[in-house]
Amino acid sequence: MESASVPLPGGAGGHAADTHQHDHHGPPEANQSSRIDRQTLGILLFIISEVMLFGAFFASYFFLRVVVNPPSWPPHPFELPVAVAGMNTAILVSSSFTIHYALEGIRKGNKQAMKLGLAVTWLLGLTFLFVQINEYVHIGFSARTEAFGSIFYSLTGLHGAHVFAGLMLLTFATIRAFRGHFDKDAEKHLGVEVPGIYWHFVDIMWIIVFFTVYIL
């Protein structure tokens, strides 16, 4: 006896759908939220990881200060150039306003404002880094000079490395700006916005480092 063939539900349409499903190979495409783009989400997640890194160094700093509890702070014979660091802080804080000016410029379609803001931000960041290196040269102690020297250079040096990385991002953004790569379309000025977010993080982190190490 021959078995009767049973038609599949949906007839030819169901067969076509099955064929289409089997034609797709590999994992499905990633779902992207319409609220935030991938580049911005990436830099925000990176900043969160860097906050944790700085947190580890701050924990070491406060352990030295609170648990070891030297009679004076900074411990003798260390002296920190508070005035120079304060001037450097003003320079870096000013760069937050100039990078904001650059971003607002391109959002409004003002490419000249964007170029000016990026260039001035880059110069201010370079000045900050130069002053910090000059401070290291004349400060009178090294990273090998007791525990305080180690934690001082660790915190300020870690931040200096982030400033250097930010300058690299600003360099690429400035070059692209002068080549006309950006316009006011939101998707076409991410190359300015992402370095701007990172630069604001660098500025905020330095304010915390400055008040923790030089003022408190």
Given for the second form:
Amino acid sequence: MESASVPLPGGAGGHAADTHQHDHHGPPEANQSSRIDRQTLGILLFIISEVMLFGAFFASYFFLRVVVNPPSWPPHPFELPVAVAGMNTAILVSSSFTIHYALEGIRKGNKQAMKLGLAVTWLLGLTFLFVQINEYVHIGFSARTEAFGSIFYSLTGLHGAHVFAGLMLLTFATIRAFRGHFDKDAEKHLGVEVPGIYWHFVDIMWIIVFFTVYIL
Amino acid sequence: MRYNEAAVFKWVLIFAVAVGSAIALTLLTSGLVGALYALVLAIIGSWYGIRWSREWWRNARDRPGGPDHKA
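Switch over from the form predicted on its own to the form predicted in complex with its partner chain, please.
Full complex below, order starting with the chain above.
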């Protein structure tokens, strides 16, 4: 990690350092002062920005729901498919367990568990998206159906876009896992750890979206 | 606090239990009661988060290179 090198007395260390520097290609390694590795820090900062984005959408939702205060929510005659969304919630929460299983597997050096966990997580994520698209097709209103339709599609669609992004990350992680790219050491499975953290965030956001949109 | 997937997974479980209880309360009573309960949970969560971030900054200032670090 450290880019600076201290030559040893007698010049032997200095020579070794020179050789090392000549072998190094590309820009020098950035100095890392934080106790957290930069990939994990990056995804955490990204998640903080995403929380603010979702916060703006939730603020719009509650503004429409509480301040505008329509006579009925959802407006008559529309109904939200709570049972289907509940099943979808169960699918997404299950996928958090499977990605955790994958990470626990690779932490213990069990690559088969990691591959299985990633593949199942990917399938569960795809199922969630498929069910949500199916729900959009059959729900009976569009994003142009009053403010209710707009905010419903905005919130669930924003989350769906995040599931899609997470699914892309999981696709790369799964392909790399089957190619044998990851190992037991923490720095050698960051390619699964970072998508795993993002996937958990997507899961937490859905739990809140489900409660807010479908239950309240 | 650790910053890895296992720590975030713990938060998934905390959110699932908290929101699960809010859903149960909403279905048993009314939307207003559920919303108020969820608001209380959100306030408790925010208070916990603020306390944690203050502690984090205090530790960060005491670290080598930090403004309050004593060699």
